[in-house]
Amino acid sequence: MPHYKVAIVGAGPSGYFAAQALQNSVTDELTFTIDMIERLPTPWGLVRSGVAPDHPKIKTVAKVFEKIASEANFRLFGNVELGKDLTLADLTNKYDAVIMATGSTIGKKLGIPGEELANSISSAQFVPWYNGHPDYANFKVDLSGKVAVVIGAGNVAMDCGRILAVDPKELDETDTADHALDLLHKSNIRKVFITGRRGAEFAAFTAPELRDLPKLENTDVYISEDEIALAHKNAQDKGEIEKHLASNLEAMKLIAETPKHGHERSLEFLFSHTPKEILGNGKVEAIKYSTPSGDVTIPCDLVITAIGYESEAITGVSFEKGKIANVDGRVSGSNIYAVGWAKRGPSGVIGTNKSDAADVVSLLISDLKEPKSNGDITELIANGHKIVDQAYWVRINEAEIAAGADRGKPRVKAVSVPDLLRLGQP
């Protein structure tokens, strides 16, 4: 019976769904050993460091990941970094297939003047900062001003805007990182704009996220009814309105019609605003937009761009248009495959990765030849290197949850690699 070894690089949703697809493909004639390699001591990727802390239901997908990890043919190798502790060539030599589930972590740039001013930052920095990612625990953001602008028309932009606009008391019982929660409590930001380059009909928000906004207890949320009507007309002129767009426009209408209470805090959506220049002397002071009715300047103290992500370069694999060069997930001329954002760019929701991974794994299985018999990852990592296996991660996880229980939170995250490793010590 052929037995194959597959390495998965990256322990986020696409990596786990690839492991699940492999497990679902096991038969009497076909078996796999699955080794998942993760740079951090903590798995789950964006479920841990990307999903907004005030949306805990989305994080329940982690239960699926833990079930996948509990299977006998799965091994976790956390705190192991590709390019430092081992090379991609090491993996391709020892494994029958290597699946790259490395995501997209670099925020795209606007390419406009003033983008390098202090307090002009990316969602790729802000989101992991408030979520306790070790790489961003010491990231500095200045919330002493009163107005923030978020550029982008997707759920990441909405998350950034909402986190800045809510009363921080509404985050106290979440797993927002302590350092971020402390700063948000001291924040002077009271007005947040979320700006999209095109009309409301092109926005990539999802309706459930929009419908949550009127539920904010201490924040008024504004969308122009005229903008929604125009978006509806523009969409109708092209034919029948697609279901997801109809849901979006309905959710926007609900926001527009929800009574405002004169709260000190507000969140406002602006559409058809194309950023031209960020203005300021050393730090952000305003942003200039081109709009259908002419240029508009909005005084502000913080600009966050949330316009997409690109993958970080990895030695041994080619990239094009911000993602791994691949055809349907297959990296030509190799036994390397790509899944998730590394394969298709930053699109879709967490669940999108499930069908995506299943398709790629089908391709991978169709490509399999004679199994390799020349060892595995355990022969590649230096003696004494602290590997976070599944049992080690379970101890970290349980320690964080226990610390959270004492404070009425889902968990209290450790935000440095040494602290995480200490938490999981046997």
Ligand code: NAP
Contents of the next structure:
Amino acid sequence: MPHYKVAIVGAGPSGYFAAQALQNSVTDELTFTIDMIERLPTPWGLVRSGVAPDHPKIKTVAKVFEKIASEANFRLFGNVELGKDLTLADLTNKYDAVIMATGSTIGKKLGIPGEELANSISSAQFVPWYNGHPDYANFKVDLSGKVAVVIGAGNVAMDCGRILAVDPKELDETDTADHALDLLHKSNIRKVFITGRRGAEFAAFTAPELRDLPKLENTDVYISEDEIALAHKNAQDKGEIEKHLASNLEAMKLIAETPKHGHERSLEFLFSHTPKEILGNGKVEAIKYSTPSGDVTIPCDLVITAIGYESEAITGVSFEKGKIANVDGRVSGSNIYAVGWAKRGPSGVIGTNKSDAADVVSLLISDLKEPKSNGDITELIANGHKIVDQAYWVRINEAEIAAGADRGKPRVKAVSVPDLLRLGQP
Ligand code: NAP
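After the form predicted alone, can we look at the form predicted in complex with the ligand?
The next block holds the full complex; its first chain is the one shown before.
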């Protein structure tokens, strides 16, 4: 009976869904050993370091990941870094197939003057900072000013804007990293703008996320009713409005119509604002937009760019347009496959990765030849290197949850690699 070994690089949603697709493909004639390699001591990828802390329901998918990880044919190799502890060639030699589930971690740039000023940052820094990603635990965010601008009309921009605009008391019972929660409590930011470069009919927000906004208890949320009426008309002029857009426009209309309470904190959406220049002497002082009615300058103290991501380069793989060069997930001339954002770019919600990974795994299976028998990955990792296997991770996970229970939170995250390794120490 053929038995194949598959390495998955990256323990985020697309990696787990690829593992699940492999597990679902096991038959009497076909079996797999699945080794998941992850640079951090913690798995779950964006479910841990991307999903906003005030959206705990989205994180419940981690239960599915843990079920996949508990299967006998799955091994986690956390705290193991490709390019440092192992090379890609090591993996392609030892495994029948290598699935790259490495995501997109670099924030896209606007390419406008002033983008390099202090207090002009990227969602690729701000989001992992408030979520306690070890690489960003010491990132410095300046929340001493009053006005913040978030550029982009997608769900990441909405997460960044909402985290800045809510009363931090509303985050006390979440797993926001302690360093971020402390600073948010001291934040002077009271006005947040989220700006889209096109009309509201082109916004990439999704309706469930928009519908959450009128429920904020201490923040008034503004969208111009005229903007939404115009977006509706523009969309209608092109024919029948498709369902997704209709519910988005409806959710935005609801925000526009919701009575305002005169809260000190506000979140305001502006559309048809194309960023032209970030202005300031050494640090951000204002942002200039071009709009249909001419240039508009908004004084502000912080600019967060949330306009999408690109994948980080990995030695041994070609990249094009910010993602791994691939056709339907297959990397030509190799036994390498790509899934998730590394394959298709930064699009879709977590669930999108399930069918996507299943399609790539079908291709992978159709490519399989004679199984390799080149020994085990553990032979490649230096003696004494601390590997976070599933049991080690379970101890980290339980320790964080226990620390959270004492403080009425789902967990308290350890935010440095040494602290995480200590937490799970047998
Ligand atoms: P996104 O949905 O692709 O949105 C990117 C936004 O940036 C778009 O509005 C885009 O406008 C704008 N943009 C791009 N280049 C720009 C430029 N040069 N100047 C100004 N604006 C620019 O990306 P995302 O927000 O990073 O989200 C990534 C994926 O994760 C999405 O699929 C999203 O739904 C998902 N996500 C989901 C959740 C959730 O379910 N709660 C939370 C976070 C993220 P144009 O349309 O004009 O290009």
